[in-house]
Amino acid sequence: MLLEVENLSIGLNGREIVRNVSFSVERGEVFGLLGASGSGKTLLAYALCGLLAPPLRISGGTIRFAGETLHPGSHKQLARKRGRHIFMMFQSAAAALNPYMTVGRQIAEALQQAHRLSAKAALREAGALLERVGLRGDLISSYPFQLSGGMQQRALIAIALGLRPELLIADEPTTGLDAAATLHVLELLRVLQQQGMAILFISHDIRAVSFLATRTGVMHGGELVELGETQQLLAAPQHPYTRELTTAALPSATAQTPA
């Protein structure tokens, strides 16, 4: 098991806002974490990558990581996971990347961190990457206001390749795109997977999550309310919550792709 999760829960000024959420994700596993804004999704990811910013805190749980205990634990041992081992793709691309820097620039300094890589060997490579998630290598030289939503996080994702995460945090990574983008943003998604690596692809969208995740965890109110393989899950939901989701979203609930 690569992550395992146990009873989590995160505060904020006294009060649990995310409560005794446990899940486990498999190496080379979809996981999905479906449910509404507000539910605690984001939450839930910025305490697997430490980056709760206070007043909130994880108050309470077990976060292990390759069999290594993160949580309890000293913030740092969190914070080494993040970016080599851990990666996330935040919501908004454009907001996590650095708009003063060149696409191929961003993509070259992680893989210089994560690889020791010349200067030179990391642009060349931050070409091939962008060309392997359909974009053109010479946007190494764009910034990212000059890409669109979808190219921005094809951009991410070619970060994500050239670092080879054991687990991709992938959070809303369809928000604001078209669907032409948005099936296009799966499919490398689903590549990553085939290619070994674990995801924990977070989304309200029911079909992307269909499309994507072999297990399913549903998030309301702050809390894991039900959990099981995804297709079977979505076929006969159990909680009312789930009922209400999938009556909403899908004309069947077994639905294979995004619309």
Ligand SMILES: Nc1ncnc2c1ncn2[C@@H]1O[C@H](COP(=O)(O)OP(=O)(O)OP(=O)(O)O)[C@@H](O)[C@H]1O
Second form
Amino acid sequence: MLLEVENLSIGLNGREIVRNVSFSVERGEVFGLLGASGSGKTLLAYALCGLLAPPLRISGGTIRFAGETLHPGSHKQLARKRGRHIFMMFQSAAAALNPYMTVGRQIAEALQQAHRLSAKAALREAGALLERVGLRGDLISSYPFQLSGGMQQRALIAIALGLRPELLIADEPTTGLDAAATLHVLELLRVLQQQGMAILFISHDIRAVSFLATRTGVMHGGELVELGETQQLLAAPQHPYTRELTTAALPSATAQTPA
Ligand SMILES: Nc1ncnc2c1ncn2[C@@H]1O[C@H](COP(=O)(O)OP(=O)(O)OP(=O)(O)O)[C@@H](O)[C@H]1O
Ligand SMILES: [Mg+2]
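Output the form predicted in complex with the named molecule next; the form predicted alone has already been displayed.
Next comes the full complex, and the chain you just saw is listed first.
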């Protein structure tokens, strides 16, 4: 097992806003995390990357990654895994990219931090990675604002391709994208998985989760209320919230392709 989360709770000023969440992600598996807005998905992702900032903190439970206990442990231990081993695609691609730095420079710097590469080689590799995610290589000299939301997400996927982390946390990578851009991003994530990368795929799009994830957990009000094989879970939802989600989606919700 690559990631094992047990009874994880996140506290805020003495109140627990995420409670007793347990799930695991196998190597090379896409694990879907569904849940309404405010259910705690992003906080959970931050906790896994050591990105919770006071007053938010992990208030209980354990995180194990590749056999190593990351929590309880020093904050440094979690932070050390970030980037190279656990890479997070933030919910807002625009916020994840530095607006004052060219896309190529940002990809190149990430590569240089992870692998020993000269600046020139890293920039060359950045261009090649952009082409692999279906973007023009000459976009290396563009700034993030010159890219559409879908292109920005693909630039982040290019970084993930270059870093080859064991776990990619993709926090709602398709939110706000049109159908074609969504499909493109989902197909690229599938390519990453086929290369052996495990993905924690956070979304409230049931069709996207159905397309990618082998197993899925459902968050509701800070708790993981249901967990199972994705197709089974969507075909026979147990928790009222999951039932609501599946009936609210179009009849094709459990089909293999997203909108
Ligand atoms: N920095 C913060 N300080 C205080 N409360 C926070 C903070 N970040 C999130 N919260 C609260 O924690 C809860 C969970 O937030 P979180 O961002 O994890 O939800 P989410 O499931 O990712 O929602 P969405 O689908 O909208 O992204 C929310 O009620 C939110 O208001
Ligand atoms: Mg979120």
